[in-house]
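Form predicted alone, single chain, as structure tokens, below.
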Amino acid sequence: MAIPASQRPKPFLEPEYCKGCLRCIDACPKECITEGDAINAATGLVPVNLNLDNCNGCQLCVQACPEPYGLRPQAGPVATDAHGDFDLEDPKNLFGAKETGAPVAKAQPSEEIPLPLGQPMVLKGTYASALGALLAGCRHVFGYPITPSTEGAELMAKVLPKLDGAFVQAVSEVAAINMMYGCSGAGLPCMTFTSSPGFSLMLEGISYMIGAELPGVIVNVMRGGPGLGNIAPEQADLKLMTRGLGHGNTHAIVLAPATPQEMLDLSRKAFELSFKYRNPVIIAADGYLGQMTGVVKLPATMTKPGLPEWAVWGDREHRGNLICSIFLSEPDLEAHNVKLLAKYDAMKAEAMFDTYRTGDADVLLVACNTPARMAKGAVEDLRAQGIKAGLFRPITIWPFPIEGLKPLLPQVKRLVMVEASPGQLEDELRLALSHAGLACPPITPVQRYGGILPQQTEIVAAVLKGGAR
């Protein structure tokens, strides 16, 4: 039975959710709404004006607004939250949670087992990198191929079908870290190798990670920049794996091998902290560490992975487990964004570093990566001219392990800052020395661009000249 004209809501008018579109009129068949003439204060927006003499309460403008709240039928209040805001909920709210009948997922732990004892192997670093994802029990890798990383994918496409694994090629850098959400939120370990301009494209892929509380293992073989630069090393990829992982509020445990071993060791070691985390580990090399060869012994372990109890699985045991960054309520993501800032704290128990004859040492080197070895030399050299000088090498620049080098720094005279880069280490140097307090010693810079590193010889002339800042 229709309801008679009379009977019918009449539309009414919030001026403030109005934003003047005028769909409203074009739907109105009683020309009730016109254009208004009138700014309102508080949007800075003209809302429209409604003459109802003739309205048959149609509820077509009602319909045409896409305002939720713009234009409502005159009859009942609309709920409003203590400040006079409209109530929107998210509609995992707003509907409850679902119900599955399915057990809480349990998490089935990985397992370490035993590896016969070989003879050690001549590897370059991108491989050994790509053997120490696969004794983490790594077999999903997907990447797209950047010189000079592409060797490591390269050995992962050739081994993983042999080990019932997977390497997908993807059709750009953007789709390979899309592909490891999807793959990671399965619960499977997974990685890439990318170098510079292809990490850029990754990084709003890894923010998304990052949000969604997902492992990842990314290798980073740093080559010339910016722009397309040069295949040559580099390190001055720091600032975006330390400070500029995507949009947000964004960290992730960033890994500086120096060595061929260490880029299996590390490899290796970015898996365990990635899914103790449930966070993307970066691996930080330098295009001549991916390339160069060196002496690489087996661990006495491998993995077998286990499965998370978080992990989307799809059986009926994991049915409830939801992968996603998204919090439709702000305060629903203020309270994502201090969980992850507590797990970021939590972080920095793991800072890693190494020291070189540091014991006396009133000349401190700070390095990493392949500079590190040259700086290493270059201790030799200067210890051999009757100067104390040692090195300090950061295996985690992020966070960087500034509780080591506080107990050497009452008798360090002079820091000497040796990297690839226009002092992006030394950036993340002197941030923790300000985060904790302590006062930052003078400062020799020794700086190469442009896929060129400092050598022995320009450290030690560095340090012999002095100039520090």
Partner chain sequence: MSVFYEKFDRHSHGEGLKGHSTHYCPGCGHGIVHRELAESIEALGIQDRTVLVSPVGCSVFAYYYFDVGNTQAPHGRAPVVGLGHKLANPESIVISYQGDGDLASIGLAETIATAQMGLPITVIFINNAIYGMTGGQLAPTSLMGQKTATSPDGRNQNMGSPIRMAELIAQLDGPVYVERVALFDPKQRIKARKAIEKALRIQKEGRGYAFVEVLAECPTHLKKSPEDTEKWVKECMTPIFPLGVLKDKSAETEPWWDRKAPSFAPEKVLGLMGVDTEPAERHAKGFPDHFKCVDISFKLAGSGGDGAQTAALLLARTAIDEGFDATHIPSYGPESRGGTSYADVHLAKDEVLNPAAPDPHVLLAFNAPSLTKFAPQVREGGVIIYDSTIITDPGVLPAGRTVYGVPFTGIATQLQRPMVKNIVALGALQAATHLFPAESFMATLRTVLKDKAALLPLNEAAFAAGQNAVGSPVS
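Since the one above is the form predicted alone, can you give the form predicted in complex with the partner chain too?
Here we give the lone chain, stripped of any partners or molecules.
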């Protein structure tokens, strides 16, 4: 039933919220609104004048006004004065307190569920990583096929629909990482599998995730580069992962597994760390590790994720939340960066490493991922030849586990950096030593590139040949 014109709410305007665009003037069929002639002292703009004698409450001016607190219908009881003489009032008095203030959200904790005892599995690295993610409570995977990481996505595509989760093959890696931004912004654990060229494409999104403080796990099965390179294993993305996660002040914990078992264990751990710090975590694997099959034992429990208090879930409780990396004012952005830096500093407590026969080692091999296994074999060969060799294996590449290396240094005469990159791990080590104020022992590099991993025999040969820089 139409409301009689006399009872329809008439427009109301506080002049300081009028920007003087005049769009309401055309909209008014009764010519109630005219261009203003006085500059408003508060805004420096010229608000319109209202003369509502002829106003029939048609609301067309309100619909034309681009400002939410510009022209508004007067709510509540219509003024008794049928001619509509309005006094300016505080909008709160006019509209009353808002009925639905968003409440403050509370974190719903995650749950550890005991796993039935399973036999050891025989899994390839990417599958082991996928299983680790499933056991960490991840039910949302976004990806784009790229060798040699694709099997992880394939397994998820097969399994997740049966668990009422979601696997989406995105239009690109750019889209995939941004689906993660969304899913993670809703507070859920999510991940992607990719390989070097795809990882490059994800860097923009990773920077945004770090800026907006979003968790998420990115498995980068590194392949040969630069450019399209090849699909064989390399470790030449360590620089990107440790120092180049997109623009701005960014860091993320980088985990470097060396076995299919660690692909499971560290993938699972990655989700925990990622939510603990509200920051992405990168799994740095190499092409061999992605494809390598080995024995994988299952953990005792699996995780059912909760919902963090900061999630933009799309319900009443979380309505007040915002996921965002914009801080327009410089002091705000500086404060945000200080917060992030403090977080990066706290992440140093997560540094992890492994050692092999380092007790009396004076020749210390340093390697991660599959090359660490070649190095482990080389330690045995060197020991057989009477050389006191040992292996230091960083498991976190960032933060570099310098505290683990420190106690070994007094006895070490030489470091042997074994890597499938032109010294990217060595750079991390040198930086860590430098920041810790420690002298760098002579270094013998054993490097291969282009999809070739340093072999046990060439590591042994390099150590025997001697020479360091």
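Numbering follows the first chain given and starts at 1. We call the rigid core the largest set of C-alpha positions that still match within 1.5 Å between the two forms. The model shown is predicted, which means the values in this text are computed figures rather than measured ones.
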Legend entry - Threshold 2 Å Cα movement between these two forms at Pro407, rigid core reference: no
